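Starting off, we have a lone chain in the form predicted on its own, written out as structure tokens.
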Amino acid sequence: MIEVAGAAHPLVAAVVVSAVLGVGAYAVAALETGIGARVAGHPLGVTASLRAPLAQAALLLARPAVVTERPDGPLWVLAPALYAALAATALSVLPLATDFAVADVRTGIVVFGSAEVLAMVAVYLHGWAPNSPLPLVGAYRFIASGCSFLLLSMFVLIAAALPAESMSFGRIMASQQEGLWNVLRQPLGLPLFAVVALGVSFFGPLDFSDGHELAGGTAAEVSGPPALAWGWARRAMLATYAIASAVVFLAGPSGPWLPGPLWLALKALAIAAALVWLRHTVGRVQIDRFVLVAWTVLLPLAFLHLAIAGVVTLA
């Protein structure tokens, strides 16, 4: 059982979080290559899918970085670092094994939610810093959409915390070991949380800030190593949400025969593959329609989901 409010040594925490984010971002990039090629009708082998992200990273490292006229240089460098740091912060409160978490604090949901909100600041800074119109438009679009989908996360995570009687992700995971997984007892939770994952990482259908119609949006003026850093940070955030989904709805490391961390990796990989598949099969929705649906349909649905979870817990 995870000790509530336990914390790993700072050096251990830094190594574990960096390793998990690095492997997670690489896995998402490999899934993008493999699933994208299969959807396009030109399937690649496993080896080719694993090699492609490394080749692309080497190509970006060899390219020069673009410098726009009168940019805010420090903010341009800070934005990817801040976004990646927020992914690391959110990951730190998630249990990575049955008896290990970097910092399984009692208010884990609050910490996770704070990282989600501050991600809006990081994306906005990335669009503001180049001093260019399209990146700024992408930044404002992320703010406009983020105000609608971040509320979904709050309702979904609180609903998952009710059966556990705790806001600790370790307790939420433990409550599923003693009964049904949340994906079964709260079936609306995982789909709604997937919307949040796609929104915060501006991925696939909800890529409002870095979409092709904006020539890359906040990344329109980014190339070379900065482009690699921003792409890695985005994939690290998506990997963090995949792990969070596995912990909150699929009981995290719980499973027979295999070691707990391997079960967590397999569950997170399956969720990440589903999100990547959505990117390649579902077109980007219009932002005005998404915001309308989010406020008039998804948010009431999330509130109903929370109310049902509360009634079931009291009963």
Contents of the next structure:
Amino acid sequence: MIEVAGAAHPLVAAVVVSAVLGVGAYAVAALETGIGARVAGHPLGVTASLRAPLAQAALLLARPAVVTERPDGPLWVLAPALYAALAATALSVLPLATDFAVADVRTGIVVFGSAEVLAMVAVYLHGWAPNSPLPLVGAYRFIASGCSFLLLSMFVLIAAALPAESMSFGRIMASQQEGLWNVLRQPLGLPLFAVVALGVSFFGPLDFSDGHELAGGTAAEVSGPPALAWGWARRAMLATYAIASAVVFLAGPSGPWLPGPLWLALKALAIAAALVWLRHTVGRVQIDRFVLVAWTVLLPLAFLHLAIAGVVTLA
Amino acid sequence: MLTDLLPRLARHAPVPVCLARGLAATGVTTRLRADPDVRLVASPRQATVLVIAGAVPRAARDAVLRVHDQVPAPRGVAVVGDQSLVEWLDLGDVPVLPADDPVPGLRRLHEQLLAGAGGSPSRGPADNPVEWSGVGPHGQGGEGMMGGKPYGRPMAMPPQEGRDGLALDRLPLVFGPFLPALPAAVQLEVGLQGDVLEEVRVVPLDLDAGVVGSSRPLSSAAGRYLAAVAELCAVAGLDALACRAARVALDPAPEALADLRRRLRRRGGLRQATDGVGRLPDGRDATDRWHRWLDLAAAAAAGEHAGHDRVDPRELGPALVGLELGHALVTLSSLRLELEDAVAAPLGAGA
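Go ahead and give the structure of the form predicted in complex with its partner chain, now that the form predicted on its own is out.
Next comes the full complex, and the chain you just saw is listed first.
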């Protein structure tokens, strides 16, 4: 089953995945602060941007968790844990260096796709569990929009798998070392995958479930450590997508002079910064308009993208 | 060790403030929105401090106290403007902050809480006011998991015959008057099916009993329009742009105003959330309305005074039927000035 690097020892896997998700989520939060301050017109220095997520996390840890009237307690706890575990599962199949992945299985894109589909369950549970109307409406909205962006992911990832002749992310990365990066030979792929990243992480323009107008949606009733867990999990998911984008479209850890992990970090940071910039400059897209555009424009485009990738591969 | 470290680090975070906003409170709202040391939160659960500002209708007393109790304890409470709100709400020893500079007082309150101060005690009953009448461990009180009124709140129940053979349920709910997306002193009563409104009433609070607290609108007309744009940006998820708009609202210099207009009118920005939303019988959608606010702000900054219309909230219900809940809230937020002025008309106060 192992394609490139073999499976890491479970202990090593746990440490590596936790560290990458922790640092990734922190980087996303710092980018949110820094780019947000620039858009707001009061730019912050790097130190202040890096300190802000720590201060916010400390504040949430110092505050109490609240309990609503008759919540589904176990599911309320499970939802962020499940969402973070799915981010970890998706991350585990991605190469983090040219010769290292936690588990670069031959069915990597299937594992990744399964994790993103199950994210729907985690977000729905987070809205269902507090037994409160606005979180439930947020959960409905995530489900209503979910199919529209999740289908894009499979088309885009299969298109990337074609030139690699493998569903392993390691092979997809290796296929770009030998030829052009996918961002050039499959130019529609990265923007379509960015839509999936924003959707699954319910971030910025596609934050349908936790929007301000719904008083925070599925997070409207959380405070203290559970709010920290949920906020961290969704940023960890966005970081995972930034890393996946770097692997699938920018050859991941490949690059001259610098060590592979550093290349991967730089590429993932650039993608995360672009997604965060969208979060601060593009208003929340209307859900019905998004679903319409997704089914009538983006999905046909994704299919065309896949067809072209197939033809090019055969040629 | 960790118990010392957390509060020390937490002091560097912006103060998360829940604002219970009465009428004519644009001055305070905009100052809090513009200050990077404060974060106006979407839900009371995310706040450490509750700020009560503006002219609060006496009919909203229970609602204010409900929001108060929704802020997790230990909670700080501050009133902006005058002492009358403190006495009316029987809040005890809470600070009254100056309307033109409330942030230092909020910062002090926040730090006292982090240092272990007790905060304001809960005001509502410890138990639910209506007896539990549910069935089973998760009993919603009716048949199976549906229907009934546990604790006096109605739950969804499918109709006898659903369309297309599907058993669809409708949930009656009341939002407001302190939901941030809603204009002040307005409640939204809905019949919700999923996230779609089947039945809507936009209800102004009864002002017959009068209001408590002082009116502190922004002094400049341009500022009031820009403050409304800032609130709409926040509702659309653009909190950084909302902060920028609020800063311009406090000091509407022509260059800053022109820069803000350019940023906001970009095709991919605020328009994503408002294009085509809440089109009323006059043919205008939410985008048309905030474009008009920007035009009116520019005119006011240039010394011309062309006012805006008032919109009676009671006439809005039919236009919102069939909308998704979020769209309805964006629509109401895009009518913030027009609705608040109509509601406040009997008092002679403006937003």
